[in-house]
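First comes one chain, alone, set out as structure tokens in the form predicted on its own.
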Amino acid sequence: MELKLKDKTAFISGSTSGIGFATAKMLLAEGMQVYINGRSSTGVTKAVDELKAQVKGAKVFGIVADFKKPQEVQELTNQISEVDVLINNVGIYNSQSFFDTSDEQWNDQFQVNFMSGVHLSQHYLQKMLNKNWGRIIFISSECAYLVPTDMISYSATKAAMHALSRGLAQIAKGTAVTVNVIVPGSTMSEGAKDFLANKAKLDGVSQKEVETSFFSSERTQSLLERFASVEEVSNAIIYLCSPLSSATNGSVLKVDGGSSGGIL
């Protein structure tokens, strides 16, 4: 399918691996110019080189920025003045007791997961409105619905993201700018691979057994009953990037394998 994205420009925060990297690869294959982002120059350079090797003629560029530091976000927007597509993907989390989660950890997660999207949208949304075209996409999580008790702070940042996205979509009412949320479920990112490998080694079982146990005991709501691939999530993201998704605005698209339940 022709997604009509050729020669458009995208910025993806937190995109040197996982869902962000897979999305960058797909958008590059559609002929877009893509800026990827990470916290270290080494990681960003490695990811850029990998994308150039995997996508012939890839127009990909790397931007180093730590979203815990607002001044680095400002420097980023100074370097990239305008984009057609903004994908707010960067995220950090803590897995621990609510009672042990410090103010600093709460603040860091809100700064990175939530305020990064606020700051970037403040810069790029008006420019999109001025030219009457653009896409802003927020990458949420099934945790916004499930709220695991060891990830309450992370879940709160993702729930707040939904309200932000809906509000921005209402600002764009009547225009060709759309703002939407993607909700991934348990996804086979690098972090998930490390979790499975470490847990398998610790328990003396196979990684497949760890995955099966995870869905039978912890993610019992999942209808997929396996980790989604990063490509399965990215397929949904690039649809929202495309002009073909023009009637989808202010919406939440779940790619969570059915884990969040409900009919809404």
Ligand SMILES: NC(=O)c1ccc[n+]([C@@H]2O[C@H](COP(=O)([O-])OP(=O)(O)OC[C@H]3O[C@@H](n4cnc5c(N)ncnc54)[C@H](OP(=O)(O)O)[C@@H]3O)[C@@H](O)[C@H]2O)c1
The other form holds:
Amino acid sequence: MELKLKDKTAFISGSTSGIGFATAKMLLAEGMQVYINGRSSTGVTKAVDELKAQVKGAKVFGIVADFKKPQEVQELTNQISEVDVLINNVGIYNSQSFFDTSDEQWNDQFQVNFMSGVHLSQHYLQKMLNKNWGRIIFISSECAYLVPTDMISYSATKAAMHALSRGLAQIAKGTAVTVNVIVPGSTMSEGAKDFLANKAKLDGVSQKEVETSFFSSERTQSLLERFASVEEVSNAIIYLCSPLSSATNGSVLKVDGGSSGGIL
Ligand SMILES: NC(=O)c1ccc[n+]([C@@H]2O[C@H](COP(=O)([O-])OP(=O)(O)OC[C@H]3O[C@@H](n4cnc5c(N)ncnc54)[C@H](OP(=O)(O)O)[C@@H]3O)[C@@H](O)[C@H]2O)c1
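Mind sharing the form predicted together with the named molecule? What's above is the form predicted on its own.
Let us now look at the entire complex, which starts with that chain.
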């Protein structure tokens, strides 16, 4: 399917690996110019080189910025004045007791997961409205619905993101700018691989056993009963980037393998 994205420009936060990296690769293959992002110049350069090696003629650029540091976000928006597509992908989490989660951890997660989208949208949305075309996509999580008790702070940042996205879509009412949320379920990114490897080591079992028990004891509503690949999530993201998705606005698209349950 021709996604009609050639020569458009995208910025993807937190995209040196995982879902962001896979999305960058797909958008580059569509002929887009893509800015990827991470916290260190070593990581960003490595990811840019990998994308250039994997996609012939890739128009990919790297921007170093740590979303915990508002000054670096300001510098980022000074460097990239406008984009056609903004993908708010960066996300961090802590898995621990509510009682042990410090104010610093709450603040860091809100800063990185939520305020990153606020700051970037404040900068790019008006420019999209001025030219009457644009896409803003927020990467949420099944945790916004499931609210695991060891991830309440993370879940709260993702739930807040849904209100932000809907509000921005309403600002864009009557234009060709759309703002939507993607809800990934458990996805085999580098972060998830580390989580499984650590847990397997800790419990003295194989990674496969950890994965199986995760779906039989924690993500019990999952219909997929396995981790999605990053590409399975990116397929949905690139559809929302495309002009073909023009009637989907202020909406939520789940790629959670059914884990959040129910019919809404
Ligand atoms: N994987 C899952 O199971 C899953 C499920 C539901 C939702 N999600 C959501 O999907 C999104 C992507 O997750 P993922 O699992 O693909 O991520 P990941 O593999 O953990 O990738 C992390 C990326 O974020 C960057 N990053 C981390 N902290 C950053 C910061 N403060 N500033 C800038 N960049 C930062 C890292 O770059 P450097 O290390 O190079 O700095 C790296 O590129 C997140 O919003 C996550 O909450 C993931």
